[in-house]
Structures are given as C-alpha cells and as structure tokens.
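Starting off, we have a lone chain in the form predicted on its own, written out as structure tokens.
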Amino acid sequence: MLSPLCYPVRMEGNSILVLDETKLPFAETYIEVKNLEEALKVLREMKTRAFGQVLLFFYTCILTREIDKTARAFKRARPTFDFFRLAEMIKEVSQQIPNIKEMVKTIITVFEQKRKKRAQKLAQILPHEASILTICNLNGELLYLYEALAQIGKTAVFYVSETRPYLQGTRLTFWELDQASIPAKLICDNQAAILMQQRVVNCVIAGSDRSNKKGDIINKIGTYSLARLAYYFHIPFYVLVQYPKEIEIETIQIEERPQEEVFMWLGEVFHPTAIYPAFDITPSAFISGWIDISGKIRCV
C-alpha cells in the first residue's frame, strides 16, 4: 500500500532525489539536488513539503556536513517549521553513531516507525465507522491510519479538502488514497461546513508544522477555519504534532507566499492582486486532541 508520498525524498550516491509534488498526479518525476542552494530552491518552490521537507533536511545535512548552517538556511526558507529540532536530533544521535550517513538512516527509520505507531494510537480513538475530513497532505500517514483502523475492525472513508491554492488535497492526498483503493471523496474547501452540519463527517484530522505545550498549532492555511467549524458542530478535531515546545506561537513568522500563486490554475493573469499567508494559527481551545510523534495522546 506504500505510495511515492510515503518517502518523497531519497538519497542515491551524492545526490538527493526529490519527488516533484507540483507535477502530481499527472507525472511522477524527480528533481536531482546536489547542494544546499538546490535544496533550498525546491523547498521554496513547494516541490516537497510535510515529511518530504524533513527528509530533505536530513539528506542535505549529509551533503553539507554543516548541520547548524543548513538548519538556519532551511529556517529562512520555511520559517514556520522547526528545523532546529531536527538539527538537535542529528547531534543527539551523533554521540552514538559518528558516521553521518548511518546516523541519518537510523533517524529516518525510527521516525517512520513512530509515524506508524502514531497512526495506530489515533485509530484507537476514532469512531468505529470513521468519516474523516482532512486538509493538505500527511505523506502516507492516512494510509497507515486506514491499515490501523482495519486491524481493529473499524472502517473509514476520507473526505479530502482540495486545499487551495496548491491543491495538495486534490493532487496528493486524494490521489494517494485512490491509488491505494481507499474510500475517499474529494470536496471543495467551501463545502466543509455543510458536511459537518449534515453529520456526513464525524471527525477531522490535520497535521501541524509547529505546536506548543499549550496545544496551539500552526498548519496549512485553512486549518483554523476547519477547527472553528468542528468546534461549533461538536465534531472531534485531532492534530498530529511533532515536538511541542514551550513557545509563544504567535511570535512565529507566518510565511507569506507570492500572490501570483493564488492564480496559478487560471493560466496567465495580468497584474494579479491577492494575499496568500501559507499557514494559520489554531488555538488549543478549538482542538479536541493531539497525538505527538512518539504516540502520546492528549485529549480535552
């Protein structure tokens, strides 16, 4: 059931191969990355994101051999994500495994095991017949979740929000689920409220780029509105988080993407005027539960 999005970035020899997520589902092509600048370019251009940017960071550290410099550069390119925590992970493991290639391989293996464990934990708290609304893309974790649900006798159908303007829900999540023959239905972003009102969906699952110990999160733009809707309609809203920190999340810079990207699916547009904050902040008050990368569950 594995899809290319489970491991969208890999290393071969002295090059990194990055699955170009902007070409999916029409073409499965890879971009060759040989240095830090090329890695930053694919990061800025949204060629990979979510788990892909984690893998890209780890493999770029192998190329540069400069962990702190790489973390700072990645942070400038994608300010909402905690690349410094990833750098800390490499330094921690380096005390036991001095070879950086073996070190990164070990970290990625453990990371993937934890992602599967998290899916199993989440499956335990979802309804027996889960109708799951999602936003953006979780790089394989919904496949792991579906398997985990089936193992304990639960069923699931996914309602996939298209996730404008890059359409990650359409091009990535829906495609990934469809390829695996998992029940899924694509919805426009503005259909979420009516589906909640009619009880078509009974839970919402989102990822997060950052989170704090209070339970506030930063995630793909549109997450906040879904959380508010779910709270209003008394529908559980669960978030997959990484490593919550003792931070004031409002102080984190929200990435403002080029306004032209809002018009990207309309072809050539002259003098475009738009705004595109790529992420939003969801306060803990509107979240039902958090599942961190270690599988620890915190529910309201």
Contents of the next structure:
Protein chains: 2
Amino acid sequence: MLSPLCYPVRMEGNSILVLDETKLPFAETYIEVKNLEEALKVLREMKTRAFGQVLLFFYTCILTREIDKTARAFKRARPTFDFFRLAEMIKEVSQQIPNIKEMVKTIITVFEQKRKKRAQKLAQILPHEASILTICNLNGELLYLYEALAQIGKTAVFYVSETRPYLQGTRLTFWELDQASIPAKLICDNQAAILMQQRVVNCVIAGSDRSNKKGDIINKIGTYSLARLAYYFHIPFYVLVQYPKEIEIETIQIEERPQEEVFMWLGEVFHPTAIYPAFDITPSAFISGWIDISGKIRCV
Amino acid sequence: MLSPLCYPVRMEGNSILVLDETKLPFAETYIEVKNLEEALKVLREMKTRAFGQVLLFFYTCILTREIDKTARAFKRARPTFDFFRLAEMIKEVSQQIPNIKEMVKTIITVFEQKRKKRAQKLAQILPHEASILTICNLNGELLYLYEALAQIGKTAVFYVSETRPYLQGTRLTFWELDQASIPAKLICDNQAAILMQQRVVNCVIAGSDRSNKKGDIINKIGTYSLARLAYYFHIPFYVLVQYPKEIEIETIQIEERPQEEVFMWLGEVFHPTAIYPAFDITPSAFISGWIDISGKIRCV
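For comparison with the form predicted on its own, please write out the form predicted in complex with another copy of the chain.
Now the complete complex, all chains and molecules, led by this one.
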C-alpha cells in the first residue's frame, strides 16, 4: 500500500475502521464504526470522502445487510455522491457471489486493479516532464500515476492546490506525496491563474464525484474555476471519472455545507455568514480528456 | 473614522503607531515604531499593507528626514509597491509647505477627501442592488462606498474572498464590514467561479498596488484569476487605482514571500515546499473600469 489514503476504510471483524482524514496530517487515527448511524456520522463530519465513501458504503452494507436503505441514508448525508450506483453494483455482483463479504472483497480488488490501470493509461498521455496541477485528493491515485510515469521514463512534479476550506489538498494530497518523497509544491487556490500564465504547470488533473456521458462533472468546489482558467490558457485538463451516466448534471443537488466551516480556524470571533457549496459543476466544454475507471480515455 | 483600517498608522509625538493587522480580528493592537529599522521590520512582517504602507512611509520620512533613503529601504522590503512615487509626492508638496509634519498632515487629509470622493463616483456606476465580490482589503474604502451607495438609494451586499494565505479578506475586510454592520458573506477564493456562474455577484471591486496608463494592474495574488473569470462571465470588474504611470508592468518585480507562510497554520508537520508570489498582474483586457484617486472613471 502506497499511502493510508489508498485504503482509508477497512473492515476488521464486525467493525469498520475509518481513517479520520480530518486529523491528517497531524495524526493517523481510525474511528470504529459498528452500525449505520455511526457510519452516517463519520460521513456527515467528512471524516472520509471520495474513495473512502465508496469503501464505507460497501462495508456498511455488510453490517446492515440492507443495501437500498443504506444507499438512501448515505445519499441524505452527502447528496452529491451517487450511492445508488454503488448499491446497483453490489446487487449485480451478488448474483455471482452470494456471500456479501466475499463479494465486497472482490469488488474492492477489482477497483484497485482498475485504478492502477487507469493511472498507467493517463501516464501515457501526459507530457514527458509533467508539471501537474491538482485539487482535493485522489486517494493514492497520484502515487500510482507517479509510479506509472516513472516506468515509462517520464518525470513529474505536482502543484497541489490547498483546497479551502477543508484543505484536502494540503492535508491529504500534499501529505501523501510528501510521505512518498514525490516532488510536490503546495499552492493556494488563488495562485492557479498565475501558474498557468507563466507555464509553470503543463496539465491539470482532477477527480469527479459525479459525471455524465456528455462529460460534465461534479467535483470539489474550485474545480470549475481551474477548468475554466486552464481552458483559456490552453492547458489540458484531465478528469478521472467513474460511472458516466445519462443524467442532467444540473439536476443533481449540490451539497451546501455548514457556513461555520469556512470560519473554522477563527473560533468565536464572528457570527459566521458565509457561503459554502462543497462542489461545483464543470461543463464538458472546459475539459480536455476523461479517463474512466476501465482505463478508457476520451479526449477532445 | 469608520474603521481602524481607514487609518491603520498614526503618529504620536516622535513615535509611529502601526495597527498590527496580523493580530486582527482577534485583537486591535498597535506596534510602536521609532526609527527606520523598526519601520522596515513591520513592513517585512506585513503588519501593515496597502494604505497603511503609504502612511508608514510618510511618517517614517518625518522620523528619518531622509526621503530618498527611506524610499529605497522600503522598496527593498516590499518591492512591488511604488514608494518612489510617494517620495516624489513629498518633494512636490514640500515646495509649498516646508514643515514636513504639516506637509504630511496635508497630504493625508487630501488623501482622505479623495478616497471618499472616489467612493461616491464608483457608487454611481454600480448596479442598484449591488452584489459585490471583493478581494484582500481596501482600508475602509468599501465602508465609504457603502455609505455613498446608501446616499443615492442603492443597496449593497459584499462577498468577501478570504484571500489566502494571509486571509486579509477574512481578517480585515470581513471584520471591518462586520463591525460596521454592513451585509457581508465570506467565501473561499475557489468559490468565485460558481458565484459568477450563478449570478450571485453582479460586480467585482479590487484595489491595485501598481497600475500603468494602459490599465494593467498589480494586486494581491488571486486578483488576476478573479478578473479573468469575471471577463468570461461578463461581470464588470472595477479597480481602484492610484498613480497610473508609463511603465511596463511586466518589468516590476513580483514579491516572492517566504514559502513557510503558505503552511502557516500547519506547524512543523511538513518541510515547507510551496510557491507564494504575493501579487499577480492583471492585464487591462480583463478590466472593465478604472477609478483613480482623483475620482476619474475610465470604462471600456
């Protein structure tokens, strides 16, 4: 395992152990989850996100044995992510593998293989000396990518956008790259334009919580801004997508997080008055290439 | 005085008292400055900036009585700002008012009148229900603007971009608006694009540390990104400018701040590897209007 973030959630006996991402990089601690309510609590408090959500959902289904109910509850806790698709996936696989533990283990193993393969595909289309701007956290996939680039003789340096207000870029991405001694520089989100203007970065890589067949994506707040800027600076913007579906992306509810979170570090100085949409929508027009979980690449 | 930030630096006897902006909003404290070295220290540590720098420069000239030497030293401490222009201004006025204390008092009084007048001019061209995105801090000028808007029956709400990493937006602008009970919402810098896309904001107002006659400006890092996004969303982007000069703006040295500052809140977890250009350049093509210190407005 390259980084604890590659597998932020695991199962031990009848408990789920969830890496508390909000404590990183200060401490690597795990929260024990024993039932649906506890799972929803860590989800709402953003103790885990992205691939961690996927794993948490699978394992919670093992605990509850109620796939649809779990999916509905997860969706209420974090509306932007497509837990119904994960529920469908379990049901599909359960036709071949009736034991739910075995089945989830299989799904996760396949996922890992696919993520590594996707990194290899992406490595092929990146520039020789890749100077990669990224946002939020891709759960170890940048580490796979760095390895894949090295295997074909390409170098890389990452410019990690800190991703306010939760600082997933700093706390998770910069941390995992730093731990793995991979060249990385931290930047503030508002520096992206100047780095593009000066050609310090030559590509952008982002994840996506949701995507549709047209190529529109939903990802962490700030992604849209990066995509729009990259487009005008003619810098390729690649996204890792999971399950492109026939959906109107505008109809998906964008999660509004508590405004207190924007004021997090300020204590009780202000009565918080803020806006905090946790995600934004990037229309396909501003994306250069999509790499789905099967490793298929579509470029404009 | 509407806010301590309208006059962040003042003189008492043979001392200069500098509002320690880095302590805001937690405490309103003043640092005593008695000579050039102490002035340079508060300047380098960004205890004051923007209009505070102007005041600090004037008062330090009173202490040192050496205008050119002071200008050179200030310029070394913070290279992006045009202290030489301020030195020229003192020399011009000193022909009419030989007493340096009287002269500086006159310059500052004239400045205040001009800033208020500029706010009135700007109020005239803003929309009726102004929904204003802003960055960094304009030293009380948004408070003048809010008053000026109210006088002609216009309402306003401010969306304050927090301005990482020093958070001047949060700590100074949001604070001064909050203190004055002016409607304001805090946002993270990476939310600007979605607010523009959704038409939550209908104009952007920024300051400028430097500007040239062509209309290019240098301002706090993140300004360029806002301007570029505003341009593509057809949202007017207005800048307050001081002394447009015949300069090639690209030749001005952009101050690189210590990379530790990007990691400020993270303690000693990482060996800091960051980039921190404190300013960026916004070409005139992305600016809708310039309002100079005489109140003259130029719009495209």
